[in-house]
Every structure is written in C-alpha cells, then in structure tokens.
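Presented as structure tokens, the chain that follows is alone, the form predicted alone.
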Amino acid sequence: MQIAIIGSGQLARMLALAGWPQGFSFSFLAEPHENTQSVDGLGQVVIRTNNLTGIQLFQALGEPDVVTVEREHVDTVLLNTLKPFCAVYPDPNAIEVCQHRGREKQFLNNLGIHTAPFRLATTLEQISSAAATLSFPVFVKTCEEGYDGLGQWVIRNNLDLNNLLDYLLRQNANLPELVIEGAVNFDRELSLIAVRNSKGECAFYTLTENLHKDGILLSSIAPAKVSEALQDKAEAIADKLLNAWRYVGVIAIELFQVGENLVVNELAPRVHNSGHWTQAASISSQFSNHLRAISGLGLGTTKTTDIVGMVNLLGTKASKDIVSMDNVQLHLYNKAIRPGRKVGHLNLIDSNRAVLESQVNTIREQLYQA
C-alpha cells in the first residue's frame, strides 16, 4: 500500500518507520521552504507548487491509496482536491475545525464537552471586554497557527493587558482573530491518545500525565495515576468526538484534570508528542495504530503492563550515559540542534512507578538543569 503524508517532520518520519515493517511505502508533501531532513531516505518528497492540485498532486505523490497528515495546519482545500482519487484521513472537515481554536471550542461545547470559558476577539476593545468578563488571569491565543507556546500570552493583571494591547497596536498587519480563555484551576495536565478505523472500531491508550514548560512538552508518564472512572470519562469524550466526525486515524485530546472531572484544552487530529511513549509500551504504538486505521486494518492492542516515560530532547542531545541505560530507548529526528528545537526523545520503561518517575525527573534535570 502506498501512503502519502502531508508534511515532512518528525511525525512523518515516525509514521514511515512504523509502516515499513508492515510493507507500506511512503511519499511526502513538503512546503517550498520546509526542512525535509527528517524523512530523508524514507520515500519520495514532493515540493508543493500552486499548480499541484487534484490529479496532478495525486500523480506526483505516486498515486497513493490513502493520504494522511502529520500536522493540522495544512491546506484543507488542497486535501479535498485529492478525495476523488484516494482516501484522505482524517477527513479535512475535522482538520479544519481543529485549525481554529474558536471553532474547536464551539464544536466541543456543542457536543456537551467542557472547555475553559472563552470569548473570541477581533478588536482591542473586545480583548479588554473579554478579560474583564472572564477575570484575571486569562490566556490570549491566536485562533490559527501557534504551537509550543507561540502566539500565546498569559495576562495576569491590567499591566500585562495594556502591554499586550500596545504590542498588538504596533503590529503593521491586521489584528489576528484571538481566543481569550479563562483560567482553569487544574490539578494536572493529561492527554488521551485515541484511534478509530473506517469500520467504526475505537481504541484508547491509557491517560498520560504531562509536564510542560512555557507551553512546550518536557516529559510524559503513563499510565497517569487516575481512577478508573476518570479514564472512562476521557474515553467517553473521545468516543463522542470520533463518532461525531466518523473520524479515521489517531487523535490526541489534551485535558485538564479538575478533581474527578475533565476539561478539554485542545485537540490534535494526528499522532502527538504526548503519545510517543507508546513506541515502548505496546505491540501497537500510536504510529502503528494510525496506519492500521487509515489502511483498513483492525486496530492493535493499546494495553501495557509497565510504567512508561518520555522525555523530549529540546535543542540538546542526551549524554552517552543516559542513552546507555538498559531501559532507555533513543529516537532521533535527523535534525540539526538549535535552541528549543525538538530533535528527538527518550522513552523509558520500568515495572516500578517510583523508580520510573525518579529516573524521568533525573534525566530531565540533567538535560535542562531545571
């Protein structure tokens, strides 16, 4: 089976590496200035041009059986031009909702799924009004683009608000559409990786506990220490989403735990950084299960009997001592190191939670002195 991936970053790389043992072949669509080092040698790379749509793009990508994405910020109009020629998963309509934080939150609320309280703004006056309504602190985010903390501001008081308004006023471009979110007093940040195939079969990995700094994921541990009831609530949220969209593929749901309740923060209609630990934990990683889902296969097991951790390598490499540990699995993305850049990750596994948590903390402190 031939699979085309929109994007040429580390997620495309790990999808291809998971698919090769299954006999899949791959091609990749990259933007004109996109770095393609992560997928070097893994399949044909096509550089996007304006004339490549529909049948021309289908042919350039090697006439794939299915097209998928490694990111949500893609041209959904372009994706729809491929649908007469091959399957496109996830459906571009689901991706389009997730591209815009306002649409995403409205969609979730319409399904009865809780999010942080929010307001949309396109003027400075609307930002001020939303901040007054929601009360400090508030989080101001661009509705489109923006990831790993980019395009996001924490507003704790009137001084912060005035500084942001001054900054936005000085921008030459038109004010982007923004979402202003009220604060959620959460216990911890969790995520759920879920998958659905075209037959409507769904599977869910265990909830993952995540640690972020400045909006960037540093480390994850799974299973999170939560009740069975909370896991059930997370799966019910995922099931509602997957079936509302008739979704095919993996989706990541970022969550806030508030006591025994869950609030959805964001969705990612793709494989996700907080699910990288699945590479060490199960017969079917999130990458393998995404490929199973989009290729029409039955889903693989999502169960694990051990405790698993993941530590991101952000602008740094792990020492020989770290990667020599017998329970550490190293994944590099074939990227040059530069400050803050995701260049790889470590997966760790142990039967003892306390030992695993201590090891994750120690490695994270060694890497970032924090």
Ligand code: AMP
Given for the second form:
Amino acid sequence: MQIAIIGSGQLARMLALAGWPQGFSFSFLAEPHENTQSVDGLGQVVIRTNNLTGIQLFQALGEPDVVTVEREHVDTVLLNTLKPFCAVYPDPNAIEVCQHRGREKQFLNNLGIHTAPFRLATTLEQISSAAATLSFPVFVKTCEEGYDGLGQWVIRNNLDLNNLLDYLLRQNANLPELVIEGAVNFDRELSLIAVRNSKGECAFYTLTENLHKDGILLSSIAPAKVSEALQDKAEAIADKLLNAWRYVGVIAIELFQVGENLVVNELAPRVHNSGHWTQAASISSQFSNHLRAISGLGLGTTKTTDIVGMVNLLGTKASKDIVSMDNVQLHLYNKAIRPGRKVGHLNLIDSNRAVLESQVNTIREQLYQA
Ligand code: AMP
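Switch from the form predicted alone to the form predicted together with the named molecule and print that structure.
First the chain shown before, then all remaining chains and molecules of the complex.
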C-alpha cells in the first residue's frame, strides 16, 4: 500500500519508519521552503507548486491509496481535491475545525465538552472587553497558525493589557483573529492519544502527564498518576469527538486536569509529541496505529504495563552517558541542531514509577536546568 503524507518533518519520518516494516511505501508533500531532511531516504518528496489540480497532485504523489497529514496547518481545499482519487484521512472537515482555536472550542462546547471560557476578538476594543468579562489573568492567542506557545500572550493585569494593545497597534497589519481565554487553574496538564479506524473501532492510550516550558513540551510520563474514573472521562470525551466526525486516524487531545474534571485545551488531528512514548511501550505505537487505522486494518493494542517517559531534545544532543543507559531509546530526526529546535527525543521505560520519574527529572535537569 502506498501512503502520501502532507508534510516532511519528524512526524512524517516516524510514520514512515513505523510503516516500512509493515510493507507500506511513502511519498511526502513539502512546502517550497520546507526542510525535508527528516524524510531523507524514506520515500519520494514532492514540492508543492501553485495551482495544482487534484489529479496532478495525485499523480505527482505516486497515485497513493491514502493521503494523511503530519500537521494541521495544511491546505484543506487542496486535500478535498484529492478525494475523488484516493482516501483522505483524517477527513479535511475535522482538520479545518482544528485549524482555528475559536471554531475548535465552539465545536467542543456544542458536543457538551468543557473548554476554558473564551471570547473571540478582531478589534482592540473586543480584546479589552473580553479581558474585563473573563477577568485577569487571561490568555490571548491567535486563532490560526499559533503553536508551541507562539502567537500567545499571558495578560495578568491592566499594564500587560495596555502593552499588548500598544504592540498590536504598532503592527502594520490587520489584527489577526484572536481568542481570549480565561485562565484554568489546573492541577496537571494531560493528554490523551486516541485512534479510530474506518470500521468505527476506537482505542485509547493511557493518559499522559506533560511538562511544558514556555508552551513547549519538555517531558511526558505515562500513565499519568490519575484515577481510573478520570481515564474513563478522557476516553468518553475522545469517543464523542471521534464518532461525531466519523474520524479515521490518531487524534491528540490536550487536557487540563482540575480535580476530578477535565477541560480540553487543544486538539491535534494527527500523531503528537506527547504520544512519542508509545514507541517504547506497546505492541502498536501511535504511529503504527495511525497507519493501521488509515489502511483499513484492525487496531493494535494500546495497553501499557510499564511506566514510560519521554524527554524532548530541544536544540541539544543527549550525552553518550544518557544514550548508553539500558532503558533509554534514542530517536533522532536527522535535523541540524539550532537553539530550541526539536531534533529528537528519548523514551525511557521502567517497572518502578519512582525510579522512572527520578530518571526523567535528572535527564531533563541535565539538558535544560528545568
Ligand atoms: P497552547 O498553545 O494553547 O497549548 O498553550 C500553551 C501552554 O500555555 C499550555 O500548555 C498551558 O501551560 C498554558 N495555557 C494555555 N492556555 C491556558 C489557559 N486557558 N489556562 C491556563 N493555562 C493555559
């Protein structure tokens, strides 16, 4: 089976690395200036040109059986033009909802799923009035294209608000559409990786606890130390979403835990950094299960018996001592090191939670003093 992936970064790389042993072959669609080193040697890379018709793109990608994505910021109009020729998973409609924070929150709320309280704003007056209604602190985020903490401001008081309004006024461009969110006083940041195949079968990995710095994921531990009831609540949220969309593939749901309740922060209609630990933990990683789902296979088990950790390599390599540890699995993305750039990650596994947590913390501190 031939699979085309929109994008050529590390997620495309890890999908292809999981798919090669299963006999799949791959092609990748890259933007004109996109760095494609991560997928070197893993399949044909097609550079996108303007005004491609569906049939032209289908042929350029090697007439794939299925097209999928490694990121949500893709041209969904272009994706829809591929539909007469091959399956496109997940459906572009679901991707389109996830491209816009406002649309996404509205969609979740319509399904009865909780998010932070929010208002949309396209003028400076609307930002001020949203901040007044929601009360400080508030998070101001661009509705589109923001990720990993970019296009995002935390506003704690009137001084912060005035500084942001001045900054936005000084930009000589139209104000981007913004979402203003009330702050959620969370106990933990969690995520759930879920998957649904075309027969409607769903599977869920165990909740993952994530540690971020400046909006960027530093490390994860799974299973998160939460009650079974909370895992059930997270799976119920995922089930609702997946079935509402008749979704096919992996979705990541980023959550805030507030006591025994869950608030959805963000959705990613794709494999996700907070699910990388599944490479070390299960018969089917998130990458393998995404491929099983989109190729019409039954899903692989998502069960984990050990405690698993993941530490991102952000603008740094791991030392020889770290990668020599007998429970550490190194993944590199074939990218040059630049400050802050995700160039790889480490997965760690142990039967003892305290040992694993301490090892993850020590490695994270060695790498980032954080
Ligand atoms: P995001 O880009 O939406 O994933 O936000 C990046 C990080 O900012 C999250 O991982 C949280 O740590 C924090 N954050 C974002 N929105 C909120 C909110 N409404 N309340 C509290 N913390 C938030």
